[in-house]
Amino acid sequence: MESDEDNMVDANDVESVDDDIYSGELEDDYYYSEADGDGGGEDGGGDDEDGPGYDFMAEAADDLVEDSLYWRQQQSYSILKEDDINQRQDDAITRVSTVLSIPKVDATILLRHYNWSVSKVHDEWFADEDGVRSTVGLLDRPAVHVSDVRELTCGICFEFFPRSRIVSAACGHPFCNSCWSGYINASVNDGPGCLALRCPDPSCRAAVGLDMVNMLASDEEKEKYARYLLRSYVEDNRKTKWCPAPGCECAVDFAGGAGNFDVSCLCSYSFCWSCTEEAHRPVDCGTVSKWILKNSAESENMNWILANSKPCPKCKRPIEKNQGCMHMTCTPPCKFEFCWLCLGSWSEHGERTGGFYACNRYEAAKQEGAYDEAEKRREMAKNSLERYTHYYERWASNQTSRQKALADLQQMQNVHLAKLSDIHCTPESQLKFITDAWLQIVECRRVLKWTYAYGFYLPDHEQGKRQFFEYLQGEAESGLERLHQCAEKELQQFLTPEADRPLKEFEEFRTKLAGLTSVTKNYFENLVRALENGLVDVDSNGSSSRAAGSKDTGGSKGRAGRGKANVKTGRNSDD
């Protein structure tokens, strides 16, 4: 196989964010980064002050590394383009046929039907040819035995066809040249289902294969046969998955166990070849798949209705209020006036019951506990719905960070590298740390987008957990600012030709910022470890059993998953 050689592409050959990210087993590391102004974080983030010391990371790395040399296993995955799947389905076809010794037709049919596993094909004949033969359609002789007269009937409109026009399948049944191809151009119409295509007789199984279509169907037809037995190939086969990105027509096999499942194509998009939503690790993929159907859900917009909002006490259309006083009015046609606070008429209100701004009737009710259960419902909605907010939009703006730092990244790569290199006289290939930081930022961007999503899931009740998930998460964000700030705003004074600045400044800035990119890949690859094993580090006490317990958990708050997001109604129905 030796286009396979050639043409496969492995996955350390990729241009793979994860596998390199992690491992710490190769030098030249791919990111994506991220050019989003102050780093896209909620605090700026170029602050030095609260931050970590190296010191600190080279002990905490060293402290997390030695009890989980079992936590990743190397995957291994191959890209396949459109040559490189022809060329493996012909291989399997050849071994087929070779090995038992049926024309490559037939293989081609015995491989699609056990999903282009040429080792199922062998177990299966050599168990019970006759049985295989039966199932798939391949008859050793014809059931039907034609006399040799000069002219035949055709089995479907029936006229009478020398036999130079009459074709058959294995089994003998006899169909005149222009039925056939009528036949096989409405099952290839059809679909993919044409590639099980049997005899048009009812009585009949026998298969109808490649070779027939190749003389009988119109070239259009031909070419979508084609096309459809291509995509068996990988549709069929469990080992393999197309990409998932628009318009990208490579093909994805994996040959791994456990683990790792997160991959990346030659169109640089990277997916998670389990579920085959984009790549998420270290979250499992029932947690994203949670998310996603959470941030697709009614649910939350009922929790900001009942949170937000209560029922008219006439029509029961729920009405929003978020400023003004308690002098309500519906929309019409209803145009009911009542109170807020109690939901009594308004007509029943003034003075003496509080006025515009108070409701005396409210007060006297709630203290007997008229409103308890109301109120205590309202409340939990509201604060299940700030928590979702909180997450989603840290959830969300990685994720648009993310997409605009590829194309800033684009912009580096393709404008600013040319100019760095003409104004400091210095080769292109010397200023691969440059773009090194920014695939290590958009990458570290894509891991902290999840966390999020991994946070809003992590059990109230597990506050050693949380707090050594948020602490981690927090140190890691504050990396990254570090990393962005120098990547983008300190890069900018080099980049223009009037600044006139010693090569020192920018070989001490060549030091810095390959630094930064070193001690943010450790915060990430400490964060994705812990995350992974289930932050097992934290005893049953709540406390941290590594180098982060000892440090104040409180480093992370303002940065990472606490605090609570400001939601800000838009409506507004009173006086």
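The term rigid core refers to the most C-alpha atoms you can superpose between the two forms while keeping them within 1.5 Å. Residue numbers count along the first chain shown, from 1. In this text, all values refer to a predicted model and were calculated from it rather than measured experimentally. Compared with the form predicted together with the partner chain:
Once the rigid core is overlaid between these two forms, residue 343 counts among the residues whose Cα shifts by 2 Å or more.
Once the rigid core is overlaid between these two forms, residue 202 does not reach a Cα shift of 2 Å, moving by less than that.
In this overlay on the rigid core, residue 334 has a C-alpha that sits 2 Å or more away from its partner position between these two forms.
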Contents of the next structure:
Amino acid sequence: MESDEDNMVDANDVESVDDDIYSGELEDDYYYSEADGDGGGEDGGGDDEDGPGYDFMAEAADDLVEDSLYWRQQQSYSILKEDDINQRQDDAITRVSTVLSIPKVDATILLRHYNWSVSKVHDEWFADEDGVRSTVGLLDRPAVHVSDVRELTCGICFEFFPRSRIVSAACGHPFCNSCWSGYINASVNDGPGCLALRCPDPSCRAAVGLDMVNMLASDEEKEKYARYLLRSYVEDNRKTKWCPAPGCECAVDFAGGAGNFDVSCLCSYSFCWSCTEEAHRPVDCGTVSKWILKNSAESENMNWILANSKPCPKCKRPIEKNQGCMHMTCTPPCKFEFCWLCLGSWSEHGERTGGFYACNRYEAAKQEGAYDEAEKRREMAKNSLERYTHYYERWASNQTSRQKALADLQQMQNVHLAKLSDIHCTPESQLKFITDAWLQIVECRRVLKWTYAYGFYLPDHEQGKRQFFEYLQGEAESGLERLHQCAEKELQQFLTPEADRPLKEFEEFRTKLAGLTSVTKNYFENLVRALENGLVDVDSNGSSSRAAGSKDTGGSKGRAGRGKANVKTGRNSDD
Amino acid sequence: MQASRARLFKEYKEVQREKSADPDIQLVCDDSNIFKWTALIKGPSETPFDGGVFQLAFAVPEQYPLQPPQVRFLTKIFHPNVHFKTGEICLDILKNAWSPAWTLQSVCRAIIALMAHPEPDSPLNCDSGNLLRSGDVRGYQSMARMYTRLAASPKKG
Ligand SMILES: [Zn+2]
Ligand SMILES: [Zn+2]
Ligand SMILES: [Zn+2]
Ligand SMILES: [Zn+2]
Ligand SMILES: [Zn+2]
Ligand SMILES: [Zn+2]
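Moving from the form predicted on its own to the form predicted together with the partner chain:
Next comes the full complex, and the chain you just saw is listed first.
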């Protein structure tokens, strides 16, 4: 039953959302494509001029079915819990032991030496068994022959012992039980190097394996040794890594696959398998590490950005940001509504005015008049810091927003869902659309955050790409704001005790939020793919080709490249 | 504690018994502390240390022989792997390559071998290491010989 919820958003639902709340062309684009994905034809008025699939969203939605399949095939990783790791390790050991006809202890030593690659062990062994044996210290005959005497001298304490109390590795060098214990325990306490332990005799390279450790080490050290062996399977293996989330004990086995390295652990943390930073699609690992380096280099300059309050642009009183979305409302009597990022009036943020959401765009301060050389340099330095500040602030704000959304999601699951369920007499299972919305917000904040690192490193001379990128990013930003605001603020009115509003209102809210979630999800998935493709469908002087491809004589629509990257720019400056 | 003392006592008895077994090494246990030893070693022949007698000081840890003894030269020596001021020695078996099967006697032998075969790539004495690395074997030898004569020659009369 629950899965039906996912599919409930059909074209009609979306349309009703559209009719209820939105008007204006930008939104039509959003919803048009959604409807188009479902077969099209049912869109509200005003969309017909677009024709089928002629904007970014619609085109992308067409590819969606194909592409999600594609990604699933690429997504060849599995999450391993401790039991799974043990299981895999045992399997590998058993295979090597069987194929090479050697004891499991020896197979373990071999596998560890060759980073747990079964095929590498096989290759090396069958190419040169003697060489491998001597490298890893697996002797096939004793190095010393102990004559048939009743007592032997321990090579460490130099005491005499009856043979029964003397132990040797495969080499035969005699040491007493307690010296072995001391030797092994000390080595285990020295760290994971104990996994490559050899006979104490300096001239001898005979390996000391798990069997001797289990026979001679004390319990605590046996335990530690087993840990090291398990860790080695994950850490020395080129195909596995630990999940970097603090406290998480899962490992990820990554079987390869081009391009996409994002993995999601069972603990819900997503990270990049390649660089182990948090998941950062659509930007690549190199950009992430450059960006992180840049941030730490500039951290002193940027501290103020992380401050949680800004003066209201109208009344100048400090307003604290305690919500996730960027739409700020000053306290009464001012009540000025503004954008946290650009401090502009919210009413000028696109939707109402039909304008363009542009607070994601960085515009360098115009240089006017004549500068002398020193002044020019100062200005350039100031601009470069300003430019970085612009991107960093937006990157950081989305990060903060994401943290907030995560906390809100928790609060929702722990407290509010039960409350909503009571107030509106609705089973919690039917409130899944709210959790879905929050999960989507968290994911979108992450993507949006990284698009600012993407934008920072997007070459300035690629004008067409930059404009296209900023358009897509602006749309993403405003779409996500709508979703975030709906989940955060509009939900509130259904949470108050006196909220025994008509069921119809709650159902309308459901439709709206679910619709926004689905649309935003599609938009962001397509955004990620477009950026990962490096916006290849835009040639770098995109402005002219866009104008040429426009069907709309009014110039508000444009085509770029081969049709895939069609956008309606909403700006005419360069057409 | 008990094990290290027992082991050192074994080594002590061995040294007493085999006093003349290795004429190049003379190990002496401190009068009051079995964890403190000194050794006199002869500079190996065909090296700039030939004819010198060098004194080593041993500080043996309680975890001996699971942990290596600390050894340093008390006699000044010009050698790439010995700190010129402190006498500290850079030798793998005194660090990560230590084995509990080594003894103070075998450590002395390893140090004599190090005197004959310096490792200029891991220098504690950069001047000395640089001479060897730049190929100035003569320069190294004459410096080393000079310090052997100045610091390590048995007093005459
Ligand atoms: Zn051995
Ligand atoms: Zn023993
Ligand atoms: Zn995890
Ligand atoms: Zn990465
Ligand atoms: Zn105000
Ligand atoms: Zn803004």
